[in-house]
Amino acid sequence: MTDHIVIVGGGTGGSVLANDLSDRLDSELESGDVAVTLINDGSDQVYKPVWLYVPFGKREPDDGRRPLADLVDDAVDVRNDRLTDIDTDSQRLQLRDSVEDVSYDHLVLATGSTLAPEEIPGLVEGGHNYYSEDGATTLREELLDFSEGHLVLSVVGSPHMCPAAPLEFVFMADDWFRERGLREDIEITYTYPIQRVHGNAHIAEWAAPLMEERNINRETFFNAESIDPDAQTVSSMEGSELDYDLLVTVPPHRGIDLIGDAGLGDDGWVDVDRHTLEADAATSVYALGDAAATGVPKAGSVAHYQAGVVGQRIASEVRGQVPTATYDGKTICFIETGMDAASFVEFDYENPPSPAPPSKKLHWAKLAYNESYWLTARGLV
């Protein structure tokens, strides 16, 4: 009897896991004792960190796109289809384009995050974002035409992908406008929904003085409730209001509705044991990356490290062994502090981040990592 491992989602976590399993279970795959299927709604993988650079003319969206089939080992069955139902009792999945259900022995949900700007009245019409390909390219045109006025970057909801990216955007925008001789005519304001400028207190403590030094206004405990595109104002739940000339937002993020429908968690995030990444509400189900509610950042490095843990655990289960691999919360992140300088943080469940002093060396290290990402997705680094 063949053990069927199904991975849903072909982003960083899903592709790294698929390649990890093809390596760990090479002999079992060759003998037919194991089969691995990767289901993704689309034929490409998108490396979303590229989008941060698109508004500043430093990258093109196509730089962050590769055919998924080119990234995943040939031993893995890659299927371009959309998940429509999860039945964890019968261990079966329904797909949009498949007549027959897909049965699984081990299921891994790596379904990522989706944007939900429609949850905030006026946000679709009044705000721009760089958390989508279309948003990043539209924002590029807006920035090129923006020579004076008030730019507001508002983090509307949390959690969201890449928690450092809002800080990066305002630091890069400040530097970009200075390089063009426009900064004196442009006011920059950054809003965040809790009473500091970042969810992690250590990163917030590091970032706030840099923002002060760069004359970037901060509005904390600001939860955007509605946008008036005609009046160009953002109103908060706390009763305050901001005028803007250009509004850039980090929209609310959600997982996929099917996760809630299957009773696996709220807002599309799977409730898991934060060390084993096993789903709380179902057996033989794991989640990783953005889809897993672990409390760690929704970042590519997290998905990468978690994929290794899940790969080890499933390989042990397939071989009838007790799985012992655990995830320790490891996260690494480069933080751009301008157009040619960056910081770096590394932390886990036990050890808090201590951001490195910004430097050109770290900026180039981040760019080098972005270039080498596709090797990471292939499991080569």
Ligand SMILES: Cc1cc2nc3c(=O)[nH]c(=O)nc-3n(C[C@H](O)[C@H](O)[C@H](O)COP(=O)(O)OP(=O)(O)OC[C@H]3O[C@@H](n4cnc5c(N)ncnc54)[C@H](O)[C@@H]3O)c2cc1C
Contents of the next structure:
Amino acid sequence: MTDHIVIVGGGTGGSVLANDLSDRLDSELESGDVAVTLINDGSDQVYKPVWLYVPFGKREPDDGRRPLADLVDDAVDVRNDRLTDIDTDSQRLQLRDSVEDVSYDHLVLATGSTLAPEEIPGLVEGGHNYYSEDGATTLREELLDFSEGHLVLSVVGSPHMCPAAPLEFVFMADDWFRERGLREDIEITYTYPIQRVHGNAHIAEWAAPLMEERNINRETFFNAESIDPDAQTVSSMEGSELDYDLLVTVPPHRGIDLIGDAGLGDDGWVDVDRHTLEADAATSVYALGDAAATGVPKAGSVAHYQAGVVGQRIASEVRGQVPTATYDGKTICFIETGMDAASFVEFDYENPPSPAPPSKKLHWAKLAYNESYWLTARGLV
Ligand SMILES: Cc1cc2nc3c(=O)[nH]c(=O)nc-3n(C[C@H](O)[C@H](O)[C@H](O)COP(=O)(O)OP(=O)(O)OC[C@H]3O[C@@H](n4cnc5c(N)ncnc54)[C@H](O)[C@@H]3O)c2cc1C
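Next up, can you give the form predicted in complex with the named molecule of this protein, since the form predicted on its own came first?
Let's see the whole complex now, leading with the same chain.
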């Protein structure tokens, strides 16, 4: 009998895991004792961190796309299809374009985050974003035309991908407008849903004075409730209202609905043990990356580290050994603090972040990491 490992989602986590498993289970794959299938609803992998640079004309959306088949080892069966139903009792999956169900012995959900701007009235019509390829491209046109007025960056709900990216955007926008001699005519306001400027208290404490220095206004405890695109106002649940000339939002995020339908968790996120990454509600099911509700940031670095843990655990299970690998919450993140400087944080469940002093060196390290990302996806670094 062949042990069938199915990974759903060919983003950072899914592709790193597929390559990890093909490496670890090399001989089992060769003998046919194990098969690995990676299902993704598209033929490309999309590297989202590129989108931060698109509005400022520093990268093109195409820089963030590569054919998945070029990134994943040939021993893995890569299928371009969409998961539409999970039955964890019979261990079967339904796919949109396949007549036959797919059965699994080990299932890994790496289905990432989905944007849900429609949850906030007026957001689709009134708000721009750089959290999607189209959004980042449109925002580039808007920014190029924007020479005076009020730019509002509103983080609408949490959790969202890359908790640092909203800070990065306002720091970069501040610098970009200064370089172009426009900053005095542009007011920048940053809104955040809780009482500080970032979900992590240590990062918030570090970022707030930097924002003060750069003359970036802060509206904390601001949960955008509705947007009036005609009046160009954004209203919060707390009863405040902001006028804007250009509104950039981080829209609400959800996982995929069928995770909830399968009873695996709320809002499309899979409830997991934060150390083993095993689903709480089903056996032989793991989740990693954005799809896993671990409480750590929804970041590519997290997906990468978690893929290594799940790879080790599944390889042990396949061999009849007790899996011992665990995830310690490790997260790393470069934080752009302008167009040519960045900070860096590294933390885990036990050790909080302590942002490094911003430097050019760290900015170049971030750009270099982005360039070498495709090696990471192949599992080479
Ligand atoms: C603007 C921006 C900047 C960012 N910057 C950084 C950064 O600097 N550093 C960092 O670490 N992270 C960053 N991130 C976050 C990072 O991109 C994500 O956290 C990371 O991609 C998560 O990886 P993942 O494998 O969990 O999901 P994803 O990479 O999103 O992959 C999920 C895959 O699953 C597929 N899928 C979904 N549903 C189905 C289905 N039903 N059937 C089949 N396939 C499905 C999707 O199409 C997708 O290919 C950034 C994100 C954004 C938006």
